[in-house]
Each structure stands twice: as C-alpha cells, then as structure tokens.
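Below you'll find only one chain, the form predicted on its own, shown as structure tokens.
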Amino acid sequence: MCGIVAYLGEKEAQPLLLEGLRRLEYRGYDSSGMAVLNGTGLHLLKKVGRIQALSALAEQTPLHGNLGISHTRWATHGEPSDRNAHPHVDATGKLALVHNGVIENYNSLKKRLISEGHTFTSDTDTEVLAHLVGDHFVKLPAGTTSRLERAVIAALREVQGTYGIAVVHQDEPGILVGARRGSPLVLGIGTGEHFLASDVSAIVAYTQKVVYLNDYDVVTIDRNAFRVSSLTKRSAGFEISDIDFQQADAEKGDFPHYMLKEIFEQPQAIQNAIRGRLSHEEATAVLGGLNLSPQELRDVDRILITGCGTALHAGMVGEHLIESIAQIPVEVDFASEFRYRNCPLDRRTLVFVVSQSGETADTLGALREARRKGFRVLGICNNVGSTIARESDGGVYMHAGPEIGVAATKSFTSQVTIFALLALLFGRMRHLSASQGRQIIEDIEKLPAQIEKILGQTERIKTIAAKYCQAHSMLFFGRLLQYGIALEGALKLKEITYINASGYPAAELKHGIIALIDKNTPSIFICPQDSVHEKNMSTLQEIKARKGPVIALATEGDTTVESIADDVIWLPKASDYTLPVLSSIPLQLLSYYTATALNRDVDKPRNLAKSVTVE
C-alpha cells in the first residue's frame, strides 16, 4: 500500500525523492518522510499529511546528499502522525529503514528487543524491523561483503509477514540495500546511479531499465553496480526489463484529475486491449499468452475467476459472458475468501486471477493457493513485470497504460473486454458458429467509437450529478450482465464521494430492498434494451410508484424509459455482450462529477490507496 523511493548516485537525492513520492502518493498519503546520508551523517525529515507538507518542510530544512530513502504511508500499525511516519531508525540512530507491508511477529520481536535494552518511540511494526536490522549490524563482524547487507539478511530470516524495504546506514555511506517479500520493489538502473521504488511510475522519468525483484530477493547497490541475492537460494537470477510506457503517460495533462483523464482514455485502452487479438478469418479471438494448446482449452470443464473489488466485479460480468457465449460453468470468488476456505474444484477447472496492478496481496495469495492444489492459473493484469504476471502459468496483458487514479476506470473496462475475448475464444471452440463469432467481433470493434459517443454526454451527466449530490444514499440496479456493473457503479460512488451506495440485482427490489425507496433516495437503474428490458420496466414502475427518483441508463430512443425516469443517460444501441462496457462509463462520470460537486479529493479518497499489497 505504501510507496517507497530510494536513490544512490551523483545527483542531489532530495528533489528526486520528493518527485518520486509525488508520483507514488496514490499508494498512501497519511504521512511521508525521507532520510539522506552525507558526510555529516544521517538526516531525517518526517511529516504527517500529504507530500506537500513534507516538501514545505524540506524547503525550510533541505537535506543535502547523494544517497537517500523516502516513503509515503498508508497506515497499518499506528495512527497517522509524525512519529509513526517513515523512515524509522535503529537504536544507534545510524540506520534508517522504510517499509511497505506487515511484520506479523513484530510483537514478539519487540518484547525481545526491549528486554535487551531497546526503546521504541512509535506504534509501528516497521520501527521494530529497523531495530532488528540495526541490532544485527552492531553484532556482526567486519567482512569482505557489506555488513548492512548481511544484517538485513539475518534480520529478515527472523521475520514473518510481508515487506518491501530500503535501508541505509551511516557507517556504509555508499551502500543502499533493498529486499522484498509479498510487496513490490523494483530496481531502476541508470548511468552512475540506481533507484529503488514500489512502482516504476516513480522512476520512469529517470530510467527505462529496471529489474523487478522477486520474493525473498535482497539487492545491494552502490553507485556503479548492484548484486541480487536470495534468502532462499545461494544466488538469485534477475532479468533487466524495459518500462513499457513513457513519463507523459503517467501525467494528468490538461485534465484536473487523473480519474477524469483515465475515463477519457478508455476508447484507446479498449483499442489496445483488442489490437491483434481478433481474427475475422477464424471468427475468434487470438490470445497466445494463455500458453495453452487448443486441446487443453477444449478440455476445460469449469472456470473459476477470483479477484478483489473492481476486479471481482469485472469477473462477475465475465461469468455471464463466458456462460452465455461459451456455455462453460463459471464461478466467481473473492480472492480473500478463496485462499482460506476449502473450495472443492473439478480437476479440469481453469483459474483466472484478475488484478490491475498484478500485486494485490489477496489475489496473489489465491493464485498461489490454486497452484499449490495443482490447478492451471492464468492472470489478467496491467503490469507485465508484476508478481502475478510472473507467477501465473500464462494470461492476458491489458495494455491499458498506467492507471494512477485510486478509483479504477479504464482497467475495469479493459478487464471486461478481455473477458469478452475469452468468451469468444471458448465459444468458438465449442458450439459458436463462424457467423456468430464474426458478429461478436464486429460488436467488440465498435466499442471505442461508442465510448466516444457516451463521453460526449459529459455536460448532461455533470448536471445530473449536481442535482443529486446531496443525497445521503443511492441504490444501483442491474440484471444479468448488468448486475456486476451496478455493483461497480456503487463502489465508484462510495470510493470517491463517501455517499452510502449499494448495488443489487433489479429483481431483488421487492425482496426487502424496496423498504429503502423514498423521495430522498435516488435509484440508478441500468435498463438498456436487452433480454430483460420488459422485466426492468416493471421494476422501474415499482420504484416510481413509491416516489423514488430514478436516473436511468437506457438505449437511445427508448421512449418508455424516458416517460418513467426522472433523468436519462443514453447508451448507444449495442449487443448484450458489449453493453456492460458501455454502461459502466456513465456511472464512472456520474461518480466523478458527484465527487467534484462535493469538493472531494477525487484522486486521493480518504482511507484508500491504489494498490492493496497488505491483507
């Protein structure tokens, strides 16, 4: 959840660290801090609040030096405060450490260290780790290799939990040590300089060459070289990769918020998701990254989709797509539940794990549990160098580009689009005719232009948002393919407006939910002209009969909906299979403009962070 940036080179570290933290603030913004080493020792600055608070402090008291570590925090242990902010130091005050993750056995380690005379000043598990590394450093003899590296390795052998760390020590002023287990850490390679970061977006302005560290890797860096070792092996291999996007791709440009920029990037994101993956000649999808032969795909009897939050909602849409088009039974499960419950699965079950970042802790845990049980696991993610991408047996890369806004938008529609491709692929291997396959391809290829048309209704949606922004709660309704979209629309509204919102299957209204309908509770009803349109009209009438205000998402020209609903947002005419992508766009815009009407911090909603790398 937290963000780490570290630098070792010839330049002044402070401005590079601050800029990197600004780019990682979506990972946590409760507090921040940095430590810089120079000829006079170790110097720290820490401040509760956003990065600008730390930046203002750094202007008053600048830190000079060419080696530094920094951190932006999403609180796990201990409330947001100056004393709980990272970096944390050891008992000598010579070692500084930043940490992303959770040290599960920190209490027992803390008790032992206190019994040995250590004193702690924060409520964090990270300070315990800093003291533990420092304690090993003091006790280790000098040697031919870095004492800091050896101290980090010795300490981590005692640790239970997850971590991504960067560590410096005053007695080794030319050495930076990093390590990871369950929390992402990437090494950036420059000329005469190196970086460590939680995400490549922090360092893309300075290098295009990176090493994605694996679990249990320890990297020891000096100005001109680095060495990767492992806690579990004598040596650790690594691969130098190229970052697949440019600095400008991670900028807001002319948009006021990343979220709005990313909403408007969806036509291109969908185009990227389908480019080269649709064969008119074969009337099917081409997904070579699955690493499965046609016979192996044909032998799949059941599919399990697992993810968290937005990714789970995409999986719910994917369930309907695959079952409708390919007629393969599909189950969708919370990744956080799957990894801990005993889920009986047929031996011919294929598992899909879905995560934008490819680092979601619960989803990664589900992947490992499924593989432990001998199942083939495929990943759907947006980061080719992520842990999920590397540990899966294969998968589909989204090509959506960097998504900085905490509330997922283009990653969701890209995931749904990929499920449509998978449904087409499996369908053509079973009962789907070539003409039916070509029709689905044509429908999918229309999506970018249809999304552009919806984006043209921005001012209309902004007006509707202003009309209802003072509501204390909202209800979202959809059926079949649209149920997952209703859940996702409600989640978006909750995330960035803090309005209580819930999503339901429309037919469930009369089974209890109808008690919530009144004149002050708007219902957002997804009711395009699909296979359940007439059923939806009956439900719509039930809401209006109880004076509930209705915002409807309806197909262009639907006069029936227009005569019932208070406000209508129009969707282009489209097939049932592509409508979920289209209906999600207005709900994203509705949430965005409701949040701005309420003066919410859209890109940094309270209590949230972009990448959930802790349980």
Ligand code: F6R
Second form
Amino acid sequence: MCGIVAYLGEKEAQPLLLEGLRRLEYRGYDSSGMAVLNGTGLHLLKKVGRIQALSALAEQTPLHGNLGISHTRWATHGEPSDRNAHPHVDATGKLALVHNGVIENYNSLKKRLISEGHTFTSDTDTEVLAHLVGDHFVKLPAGTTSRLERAVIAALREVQGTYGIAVVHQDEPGILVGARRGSPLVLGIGTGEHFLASDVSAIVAYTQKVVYLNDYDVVTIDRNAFRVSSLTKRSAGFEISDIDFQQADAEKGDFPHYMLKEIFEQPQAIQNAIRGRLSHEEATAVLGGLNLSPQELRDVDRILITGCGTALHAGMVGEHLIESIAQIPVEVDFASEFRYRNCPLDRRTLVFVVSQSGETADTLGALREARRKGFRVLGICNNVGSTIARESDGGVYMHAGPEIGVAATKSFTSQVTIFALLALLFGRMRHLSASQGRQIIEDIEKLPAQIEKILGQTERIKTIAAKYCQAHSMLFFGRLLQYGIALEGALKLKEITYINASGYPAAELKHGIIALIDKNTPSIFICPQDSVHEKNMSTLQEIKARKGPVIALATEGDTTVESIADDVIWLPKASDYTLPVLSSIPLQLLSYYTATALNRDVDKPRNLAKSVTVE
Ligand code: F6R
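Structure of the form predicted in complex with fructose -6-phosphate (F6R) (previous: the form predicted on its own):
The complete assembly is shown below, putting the previous chain first.
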C-alpha cells in the first residue's frame, strides 16, 4: 500500500524512479510523484492518476540529477490529487519526503507547527512529517554526522503511527535517509549506487543484494556506503540477503494481465510448495522451517489460524483439513479482530499467520499480539524476508514467485496446499496410518497435472463468463471444505468486476438466502462428488425450482449435475482434501473473464492496492 522508490548513484535518477514506480504500481495507483536533487536545487513533479500520467509529465519536463525519491500513492489522508501526491516539502522548500503509512498524531503536530508559523498546502499527514523533519533540520547545529539523519531521528521520536520514508535535503546533496516502522522498506546495494524501495520488485533489475530494514531502523546512505542506526537501540544490526527471484519472474510476458499469468502459473506454484516436502518413506510431510521438535508437534492441542481476505479464506479451508485429517481443533479469526479481541487461548495453542506479502498490518498486529502473550507463532508467507516471515518463530514459505496482480490467485492455492501438508504432518504425529498418509501424498502430488487439465477449459469458462457478465449480483455455494472456496470465489468476483457477490455454506440457502434467487441472479455451485454430494443435489434443485440460473463445478462425468445445472465446469476426480485447490481455479478464471468482458482494469481494481500496510 503506497510504494516508495529512491535512488542515489551515478546514473540519472528519473528513469530508474519511473521504472521502479511502474513495478510498484500494484501498491497504490491514485497519484504519484518524484523529487530529484541536482546542482540547482530540489525539483518536483507530481500528478494525480496512474504512473503513466507522471511519465508523460516527466517526458515534457525531465528532471536531471543522480539523487531522487519517488512515490505511488494509495490515499489515506486527503483525496487523490496533485496537491496531496507525494513528495511533500518542508517550510524551506529544501527538504522532500515520501511516506508510506499513517502518522496518527499528525493533528497535534500540525497544530504545534502552525502555531510556530508553518503553513500547509495539502490534507496529508505526510506534509506534517516533512515540516517536522525540516523544523528539526534548521534548529540542529552542523556536526560531524549528517544533519538530515539527526533531523529525521529527532522528528521520528515525536511521531506515533507507522511509516516507511525516504528523505532528501538540498543542503546535503549526497545523502539519502530512509526509516521504517510498520511499513516495509528495503535497501538495495549496487556498485557505486544504492536504492530504497517498499519492495524488492522495484529494484531487482539493478541488484540482487538487499537489506530488509527492521522497525525503528534509520538508514543513512551516500553513494559508496550506508549506515543503519536504530531509534530504540544503541546499535542496529543488519544482514545482507539475496533476492530469491529474477526480474523476469515479475514480468507479464505474453499475458495481457498479471492475474491471468499468475492463474496459469499455479501448476508450477503448487509444485514449488510441495517440492522436497513429502516423504513417501515416512508417509508424512517434512516441514523443517516450523522449528518444532516431534514432541512439540505432538503437544499441540489447539490451532488458531489468522490472516486477512484471501489468506483468511485459505485458513478456513485449512481448518477443515487439519480438523478432519489430524483431529486437532482449529479456530480461524480475522487478524484485524484477533489483535483487539483479547480472546482466551489455551496454553498449548499453536498460532499460524497467513500472508502472501508478509507485510499486512492487521496480520502483523495479530502476530505481535500472539507473541506478546507468549504463543508460538508460525508464518505461512510468500515474500522471503518480509516482516511477518522475520518476526515469526518459524513457518513455511510458499515459494510461489512474485504475485503482482492485486487479486490474489496462486498464493491462495499455495496456502491451501501448505495446509494440506500441515494436516498430513500433524495427522501422522497422531492417529493417521502410513497407508492413509501415503494416499494423501499421492493425492497432493496429482495436483499440478489436475490444475493443467482445468486450465484446458479456459475457453469454456470464458464463454460462460460472457453469458452472465451483466448480472448485478451472484451467489456462491459450497459445503465443508468448499465453503471457504465459495467465499474466495465471491471475493475474487467483487474485487475485479464490482459485481455484488457473496459466498454461503450451501445448506444455508433455505435459511434466508433463497429469497435472493430469481432468474437474474446466477448461483455458482461447487458440488463435486464429495461426502456431501447428495445433500448438494437437493439444494441445487431448490435453486432451479425458483428459476435461478446455475453454473456448477462438478466432477467429470456427473450426469446428475449436468442435467440440472445451466452450465457446468468440470473438475477432475480427486479426494475431498485436494478438491479445494482444484475448484479455486475455475472461479478465478470466471472472475477474470467476467472482468475483462466488462472492461475492468483487472490488475488494478478501483480503490484496492496490494499489501495493505495500514490498519
Ligand atoms: C484478495 C486479496 C486480499 C489479500 C489480503 C491479505 O485478492 O489480495 O484480500 O489476500 O489483503 O494479504 P496478504 O496475504 O498479503 O496478507
């Protein structure tokens, strides 16, 4: 949410900043801007709208210089406009700052600064922070260390809230300062050049070496060196890491949208999620990153899974998998609720936080709350080096590769697959026999080929999407493991098509939802041949009896469903445990093609941004 890119080196900053912003556009796309320093001072460009609008402006009036900061915005304080776009400058006009996060005490700081003669031109909390840093800068004496660094530290000591920032000052033209608390910031280390970015995809084209900054870190950079200090500790440590993917992995290639590319990457993503993690010999899963001894695994008698949005839906499927395979009671809670709910947890509860980005503020808040209470917290993350991955006691990486499309797809199926692995592992520590374990392994290993088969129905799904795309609302039904998939299908549709949609456990139909059924409201019914197939057939009939159109997801060869539903998308024969991964795929495609039929901006849906780093 909001993207920052900054550069200090020998090259022209502007093209690097614009390219970086383009790669971070999924984090926010309502306005953007940049500031570049050169011998004649500080120069700014800002524009409401997509990065494209800023690029066009930069083409007309290019900024030259080797030091620059830039930002793509997802509005929190103040509407999207040129005026509210970052960077913001201080009272002298010599300091420029970009910010991701929310300054919670900005009102009181603003009042104080106004009383001291400051005037503000935007509605943002960020402008207040720029003035505050600038105010400290003018009051501080010159010294042996960077005055800008000292001003940033002094200002941040007064700030409540979250920030990832990059700051430059005309009077220190060779210095770039960054800092973070609660919003991600990565330092990229090149040869004779350094970068700051909200995430590595902005800089992977230029360097593979990065430092993932920690909360309260302040980094002061010149062309050849950098220093990391801490707002809370006497000295701050840092570790130089390698980025775990190449730039090509984050390209769209021949696909029209990232979302479609990522849907088609799922056979590979699932392969990556299971690679080296299944032991045929032991008939179990091998998940060393959990950092739990066999005894500790055995001692778990309750599990809490938390996350947001799509990740939470994966957790709901995980609940069913773990409960049915391992017989451990599982609770699933919204991370945003858990962190404030103060719910009682049993001493031997193990907590899982699920997050593709590893940076979602609510999920991070839940993780910290659970750890503060002394619980063991394990992360299921995609982004290596993300805050959640680093702050967890252990966990499982998805290895799904970069997910750029705002609507999560391959991360969801990877998360569900990882829950199947966890269920197998916990099950084998308990009552699950070796032959049952082996059966689950075989089922999991079939997934990549089965997904390929479903992707082969893309044209059919596209035709179905075109048939129903004018609907004003759609209903998604599924039972047991498929209920989470129904919720996820409805979320995908809402996000990228803006069609109202909701997901229900199918048998709830008769308890009220049936009032919504009419000839204009399609129902998407996930009814494979699983343990509740017969029950689902009655519900299906109840919808058809009221003239509701039905798109069914059914097991190949299911003539009963074929004879009732209006349209059928086929799922391969599979076990109840792996079917949720399979049934997700047609729903993703259905949303995608409905969105494209309606000319929606699939990769950048309105009001949304990926990686929600504000509360
Ligand atoms: C939906 C979507 C969001 C995210 C949610 C959590 O397509 O992308 O609902 O799933 O914001 O994000 P992560 O997994 O990054 O914590």
